[in-house]
Structure formats: structure tokens, C-alpha cells
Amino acid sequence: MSFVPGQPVTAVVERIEIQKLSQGPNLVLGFCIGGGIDQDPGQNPFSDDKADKGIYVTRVSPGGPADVAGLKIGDKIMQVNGWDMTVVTHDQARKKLTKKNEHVVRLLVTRKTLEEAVKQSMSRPGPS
């Protein structure tokens, strides 16, 4: 999925709600991210568009909060708790995800399998 910054984006998204896990003074999400407008998009293994500077999930801890919620490696994070994540730096994304006073993180993500499923359903002939 490619887009032009500042222009509307059309994407098939899934809502994912992650309950942070308390580990001592820390709240854990159980996943890592890569990408951002300050990173080299050519290093992104999850996007076919090598100009894509989005935020992607690069690791999900098995059995952790993100895994239980259904987050997948390669998911592109479009929003965090209503905040647009399509044009942010890596550090801005990290800060939005790890706010200390938020015990729940609500994400809008897109993934290739979601887009492929919609494309397949649209190309099937309807009932006769």
C-alpha cells in the first residue's frame, strides 16, 4: 500500500486492543516496531513499496499482550489511540505506544492478508 503524504489513504484495517501487562514499574505491550519518517524505508522487509516510511510490527512476543490481542509481525500501524501514525518518526511512535498513564492501547492496523482477502472477495462472481 503506497500513499502520498498529506493525501487521503484508503486501507483495509483491523482494530486491535492490547491490555498492557504490568511488570514491576513497567507496562509491557509485547511487541517491537520498525520504520518511521526518519528511517531508511529501503530497509523495511514488510513493504513492497520501498518508499513506505510507515510504522511496522517487527517482533511479537509469543504469549504476550500483543500476541493475545492478535497483532502480527508485518502489521502496519495506522493509528494508536486515535493518533495518526502514518507520518511519524520512530521515536514519536514509540512514545505514543508506551505512555505510562495508558493501560490499554487501541490500534488500527493493516496487513497484506486483509487487503488480499478484500480483493479476492471483490473479484468473485456474485450469486446468480
The other form holds:
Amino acid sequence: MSFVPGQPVTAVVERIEIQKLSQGPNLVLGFCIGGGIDQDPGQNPFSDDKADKGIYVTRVSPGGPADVAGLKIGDKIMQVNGWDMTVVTHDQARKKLTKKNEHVVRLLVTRKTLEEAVKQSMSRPGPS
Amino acid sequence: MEAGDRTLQVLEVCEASEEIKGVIVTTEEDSNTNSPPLASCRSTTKTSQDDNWGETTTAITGTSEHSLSQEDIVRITKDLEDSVGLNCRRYLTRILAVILGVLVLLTPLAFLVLPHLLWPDKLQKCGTACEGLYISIAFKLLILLLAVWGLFFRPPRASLPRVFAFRALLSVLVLLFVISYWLFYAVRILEAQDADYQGIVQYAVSLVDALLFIHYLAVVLLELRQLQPCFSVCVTRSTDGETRHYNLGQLSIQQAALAIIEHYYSDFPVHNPALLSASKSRAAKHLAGLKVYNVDGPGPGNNPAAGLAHSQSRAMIAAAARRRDTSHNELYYEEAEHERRVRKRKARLVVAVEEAFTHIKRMQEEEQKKSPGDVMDPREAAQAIFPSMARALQKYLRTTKQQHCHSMESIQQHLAFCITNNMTPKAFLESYLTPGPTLQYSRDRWLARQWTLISEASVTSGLRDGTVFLLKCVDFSLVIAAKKIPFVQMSEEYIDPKSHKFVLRLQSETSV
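Mind sharing the form predicted together with its partner chain? What's above is the form predicted alone.
The next block holds the full complex; its first chain is the one shown before.
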């Protein structure tokens, strides 16, 4: 997940589909985001690279739609419904997630364990 | 009437009897105030009043060798008040206090001694318990003496207009108490010639105990009760608006006034009437700007004069509101100019003083061999360096309108004081750069004898929420408003020390 300037960002991602839950007049997803290009990346406890200004999941409410769909705390969100989340401001990210006419969000998230799982499976001897 | 005539005559012509009454006020030349013949030889009889009376008479109030003028009388009563009246009252209270003290002190001793004098043979021998009581009486009397001396025989701070209610109450109580004990003693012991001496000694001990308790009551009523702050008073000086707030306990109005005056002397900057002249001239200019003429003449109302004044003032207010007043401009530029001038003078002054202070230094031990002509004491040192800074200081004081607060003598004294105590030039200048409290200046600025308490409520009644009274001094007055300190209701919340837990937070976190 490290970012080399000038090179495209590559990451191993997981596809997560969350159904929005309607609570009164709002549609909630059940998690909290932090980060953005207008925020201070040094204060992000979940990022490896303290210069990473991406959108991270900071809290997941237990039993909520995000928890059910498998979102974990500390995940970095790469895409929401096809919209890029790696170079957006905090408010733009919030807007993309809380569109009132969409009831489903499809996220592409990445976490360190995914990369390690891929590395492990690549280093394991292939099925004989 | 001749123009050079120096007597004033008021002639009343009485139609019925052609009598002429004359009232003469004499000048220095004439000596007698009652001289009707003088009037009669210059009278003009039976005619109407002289039309030129207003223009040709002179009114002179002066003194002659034998009569007193009004001013003299006022001056004498003031002197009397100042010297004799107030002292008389102070000495009276002192004397009463001493008499009461002596009475209180001697009564138990008298109780003990009188049986021995009057019926020594009938008296029972004083046993051990009784003699033990002698020791107890002796020490209790000593304690009482010291306590009374400590509480009541302190130098008085002020002379208040009315009697201090609690003190009067206590002295009446003590008097009644001692009298009742004497009555009982006289009736039951002296007349019956009681032989039981121990009983008499115990009676005397009970008197001293009760006096100690009354003294305790006195401490509580006179000293302790007013310590707990109960009111917050706001003191404002009427001429320049200086305001301070103090917390006072439950006091009578005159005592609160005394406490406030004592605070005034230490907290308020000295009253400087020269600083108020600018606003007075502005006020005069406002008034002089408009003149009102009444073109209609006196109307048919029943009080045309009042109606005229009313309509005039209304017209003036309306016109002043509409007029484009540019006096604010003047004020702004004048103040900016004044500020600049003060700063420039201050800079010159600071430099001059610093330079002056470098000319002298403390004599070290090894320099003692210098000739005695060179060695100066602080006063001479001050006089030596004063001329180099005198001009700058004088100009600065004149710019800030403080020149009448400081005399040359006081400046030199202050300089000697600063030199003696190793103060820096900045420390020396501090008392001239900012106006200090009133006591710092000379005695004639203190005006300590000229305070008047003006109050709608009685001055011996206690302070209440919303009490307002005035303390008038010669040039200004202090307006005092009291407010009760609110009743504070405090509640408690317990925090478990284990509940202090923290989580990290990104700079901003939104829940979606």
C-alpha cells in the first residue's frame, strides 16, 4: 500500500457490498470514516505510512450494516461505487457515501492482512 | 441718593403713619449697625420708590470693628466643631469606657473585700476550696483585663456620625448586669450580713465568669459577625468614573462607609481635577451652540414660564440631534496629539533620569580614603543630581497635568529615598508615571476630615440589597451601591478514577 510518487498505486482489495439501513429519515451505513487530503495524515492511527491521506474506517458499529457486510476497523477505502477515494477531501468522501438515492454502496477496501494473505498463498508451494 | 454714598438704605413708606423704617448695613467706615437717625436724615419721605434704586445702591457686606459678619460666624463655628466638638465626643466615649472598665474590674474585688471590712468577726474562715477560688478569680480577672484592653482600647479609626449601635447595646448590658449583681449583693448579703464567706467568693467568681461570657458576646457581635462577606458593593467616583468592587459583611451603613473610605485611600488613584477641564469645556461648547428665541410672545396658558422652558429645552434637544456635530473629530485629533506629546516627553524624561542616576554610586569600602568633601549623604546626593532631570520632569508633569500633586521638596525627598534603597531610575519614575493612591501624596490632599455621608436610609441601619448612599468629599463624591452576594447552591458529582479512559481520534471523523 505504499505510495511511490509517479507510479500508479497498487493494492490488494476486497469488494464489500453494504445495504444501507434506514433509521428514521436517514440512511445509515454503520461506520465512521476519517482522513482525507485536507486532514492531518500524521494523526491517523491505522495507516502504516503517515503521509497517507486516504480515507480510513475508524469505527464500525457492531451489528450495523457495515459490520454484517464484513467491513473491519482500520480498512482503507479505495473506491465507493466506482468513485475514487484515495485523493478526495473528507467532505467529498462523506458525500459519496451518503447519497440519498442510493441504497447500496459497493466499496473496494484494502487492509494489510489482505496483502499478507496474498503473499503467503504465493509463497506456499502450489497444489500438486 | 448720592452715588458716593456707601450705605444701603431700603425705605418702606408706610402710608398710614408716615413712619420711615430704615435698614442699614454698614461698611468699614461706619461703626454702628443700629442708627435710625442716620436713616431719617437722609430719607425721602412719602414718595414712591426711587426708580433708580436698583442702579445706585451698593450692597456691601463687610465687617466693622464691633460687629461680626456672617463669614466670621461660620468660621468660628467651624473652628469650634473641628477643635472642641469632635474631640469632646471622642473623649466622652473614652471616659465612659474607662469608667465602665474600672467599675467592672473593681466590683468582684469589692464583693470580696467588703465582708472583711464590715463584719469581720461574724465571717466564716476561708477554707481550702475557697482559697482555690481566689486563684481562679485572680487569673480570670487578669484575662478579662487583657481581653478588654485588646478589644476596646485600640486607637479609634474614625469618628462616625452616629453612635455604634452594638457597642452602646453592650455597654448598657454590662451596666445593667453589674447593677443587678450589686443590687442582689446589697440586699441579700450586705443587709443580711451573710456569714458564709465561701458562698460570697463563689458569687464573685460567677460574676467574673459572666463578664467573660459578655466579652465573648462582644467579640462575636463587634468583630466576627462582619467578617463573612455578604454584600458586594460597587464604588464609583462621580467625577471620573473610577470604579472598584469590594466584598463587605453585614455592617451598618456608617461602618460600611468607613470600610469603603479606608479602601478608597489605598485603591483609588488620586483625584486630579485638572483632568476634567476638557470635558467641561466641551459641555460648555454644546450649550453655547444653540440659542432659542421665542417669537410668539407669552401665550395665554396659566403658567407660561414653565411651558416656555419646557418647549425651549425640547426644541434644543431636537435641534442638537439634527445638527451635524463635528466636535467628535476635534476630540479624536486632540487626544491623538496629546498622546503623542506625552510619549515624547516621557521618552525625554526616562533618558534624563537614567543619565542622572549614572552620576552617583554607592561608596565602596576601599574608597573611604576619599576626602570628606566628596562624600555625600543621600539628601545631598539627591540635591546634586536633581537639577539635571528637573526640567524634563517638570515638563512631563505639566503635560500630564500632575504638577500640583508634586512639590520640588517632595520630589527631592523621593529621590533621596530611592537612592538610599538602591532603586533603579525606573523605580524612581514609577510614582510619577502613573497616579498612585491618595495616601502617597501630601497631607493636604488627603481631605480626611471632610467626608459627609448622605443616605436615604438611617445610617445605623444595616446594609441591604439595593442600598445606595453617597460619600461626599470636597470636590467629588463616591456613589456606593450594594448588592447581595447570591446564595450558592453547590452539588456534587463523583468521578470513578478508573473511568478515565481515552481513545485515539483522527482529526475529524464522520459517521456515515
